[in-house]
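What follows is a single chain, given as structure tokens, in the form predicted alone.
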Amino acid sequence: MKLTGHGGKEVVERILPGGMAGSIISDMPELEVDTQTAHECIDIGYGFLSPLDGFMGSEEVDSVCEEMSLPDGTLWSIPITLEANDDTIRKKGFREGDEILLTYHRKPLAIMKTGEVFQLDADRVAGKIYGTSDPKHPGVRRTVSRKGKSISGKVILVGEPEFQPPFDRFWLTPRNHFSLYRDKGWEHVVAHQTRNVPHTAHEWPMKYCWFAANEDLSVEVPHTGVLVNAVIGEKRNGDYIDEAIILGQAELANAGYFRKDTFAVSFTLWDMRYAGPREAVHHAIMRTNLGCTHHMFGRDHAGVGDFYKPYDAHSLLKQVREQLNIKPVFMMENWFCPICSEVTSSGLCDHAATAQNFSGTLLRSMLIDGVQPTRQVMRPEVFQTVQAASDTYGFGSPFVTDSYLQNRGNVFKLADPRKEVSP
């Protein structure tokens, strides 16, 4: 079955078919890649990234940052590069043509046809793409630490990643998901993009934007979804554990808040830029090669501290609108109403004076102290849930400490191919 994803272009699989990996690679050169390029590689085998085959050059990296497109034409909003010191690259003698092995954690990865060695100029590239270069942004300090020569090229996947508990029960592929909505007969799918565990003000939403991307689709059978797709990647002191978003998520339909023919929950591999306007472009990009129709987007979504102003991902949307294959759901900022005692939006409700924010400083030290929060902030089963995942995944904490970084458990496994090959 053919998918077709971002810019009309077909979702494709880049993996080498089983068993051939183990004699292919045995005597290339290797490249030892970061989490982030290895989340990337992932992305492009399956085909979050389509139509992206692999790395970009200096020439793709130029259109996107100042066309905020591919040379083609297709719209693209962040650069995909991948970097290696001067010294290793002086070391393996990489040039034009060759073959490459990408390991992770010593391990086989992907092989990637080497094009262009360049360098990267990524004050520029940090400037253009979120906007400032001040350091305090994580953005720009992610882009400017990656120091060397970026190298482009097509990469191929030499194997399948094998997913860890729990996040094995939640890893669905572009085709996957397109699976999993002909099963459940959605003809709709609208995506929640998080890195947080769900509170009520995340939950009516995604409830709001179920009608919204269901326009006039017939009710009495759903043939719309609410897909919850949340981020995995590189993880700060203080961000939600991984186990804890995905399993707390999860639990909103479980625990009935959500029809199960409604609501599904998936991750993808990203590592968060908070490039803000350019970033929710991005995020449309992956959700339509997911196979969903609608996204929503929220107040200030991608963005961090004060860089960006609270609907400048709405107004950047808009521009591009024509060039997206999905649509956006915009969404105001919510609170909860005590006068009309319930979660609500300051689109809709005129109580402004005595609305309740949601206090995230607040939430956090309940979840630390092991106090319960009202069912009009958090649902007691999700609370639960979250706990659990405390306890056996976060050393004791819903929230990422250095514990946590040193010892969790991997996302995911990757197999050596080189050892099933007879000497």
Second form
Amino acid sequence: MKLTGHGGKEVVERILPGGMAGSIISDMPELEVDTQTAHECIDIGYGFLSPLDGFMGSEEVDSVCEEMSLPDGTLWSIPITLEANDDTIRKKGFREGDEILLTYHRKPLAIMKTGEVFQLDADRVAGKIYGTSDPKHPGVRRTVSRKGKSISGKVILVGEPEFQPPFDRFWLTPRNHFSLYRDKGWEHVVAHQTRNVPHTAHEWPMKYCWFAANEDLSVEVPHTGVLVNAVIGEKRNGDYIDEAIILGQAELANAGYFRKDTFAVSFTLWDMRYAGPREAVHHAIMRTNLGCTHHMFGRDHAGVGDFYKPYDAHSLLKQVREQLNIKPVFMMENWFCPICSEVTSSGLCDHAATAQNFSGTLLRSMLIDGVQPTRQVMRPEVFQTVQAASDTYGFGSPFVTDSYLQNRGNVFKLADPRKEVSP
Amino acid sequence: MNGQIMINIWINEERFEKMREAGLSGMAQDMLAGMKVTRVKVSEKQKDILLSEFPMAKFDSSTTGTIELLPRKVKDEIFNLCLEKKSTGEDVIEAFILRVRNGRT
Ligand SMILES: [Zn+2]
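What would the structure be for the form predicted together with its partner chain, given that what you showed me was the form predicted alone?
Zooming out: every chain and molecule, the one shown earlier first.
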């Protein structure tokens, strides 16, 4: 099966064949990478970031910042770079052409053929990508905090990460996504980006989007699916725990709010930049590589605070529409209308004065108090699943706490092929 | 009511039924898709006692004038006291503080 991804290019896996790694990597100089880089190595290895085959050099970063494209003209909105501190680079004496073993938690992750070692102008990159250099913006902080120099180079994974329960049930590579759609008979797939436990103002837009994405396909047998693709990356205090997100989303189909033949849940390893419009374009690119044909974009997609206007992301997606191999489905604000007696859209319901908004703060306070929401706010099965996930994985809380950050289970583990060589 | 300190308690269908039985249904205000909130009054002095007894709690003085982040069990107990006393006034918090202090000694 040929996998056609972003830019019409084939999605290629970059993984060493089993058993080869042990002998190849034993003498390589090592570079320990942080979580963001580990995630991006895995993304490159499986093709989530296709057509990227490695970390960017200065020419690519410039092109992404200035032109929002790779040097060959392919649309690209977020620089993907690897940083190492100056001391490490000096001590290890990395030079162009060297093969380096990238390790994560001291386990072999990927081989990188060193390209260019260069100084990233983080302030300039931040200004271009986020449209601000305000340190209150978490993406700006993320970009600026990555000190040292950047190293470019093509990446190949030395092995496959082993995803741990409960994530193992939801881990799908781009290739697996394409196979899933073929098995389910889906011709159209609409992606729903999430970092949330689902409440009904998430569920209803997904349902609207199913109709939008189905377009003129026949409906006797489903030819369209909703793919909830959760983003799993670095967590901050107060975020929903990953386990509650993924199990809560899956419960929508387990409990029948979606038919199993129209709904699937998976995740992508990605550390949110909160880059609003540019991040929306990036999400569209990643979901194209998962074979999705449509992507839902709500109000203030991937935004933070009031750095972006509610429909800035929609405007940018419209500007680059011709270069996207995925069709955006734009959603407005959703609310509960006591007069319509349903969750609806501000584009449909004309009772704005009495509309009740689903604010994150309200939902959070219901969950903290453990008071089961009405089924028109959150499905009881989802609530129970989230409560159970809090107990099993969240040290009693559905939200990230210090205990969770320090003691949570790994999302994935890496094997050490060197041990197989020298027991 | 300006400057009145409050504790917000979530009221779902089950709790609303109990409030109705206690004659308190008028005290629940619709917030979101059938979820209601009842506001329990707290005096300045009671606020200080609660914040010292439950150091994780915060008083949101700037926007809502409410005491937030009280442990779940505390809010459950305050709700039960509202039913018992058929009130959402300061007498509820008075009784709650008394219980906490008796539990201590
Ligand atoms: Zn309405």
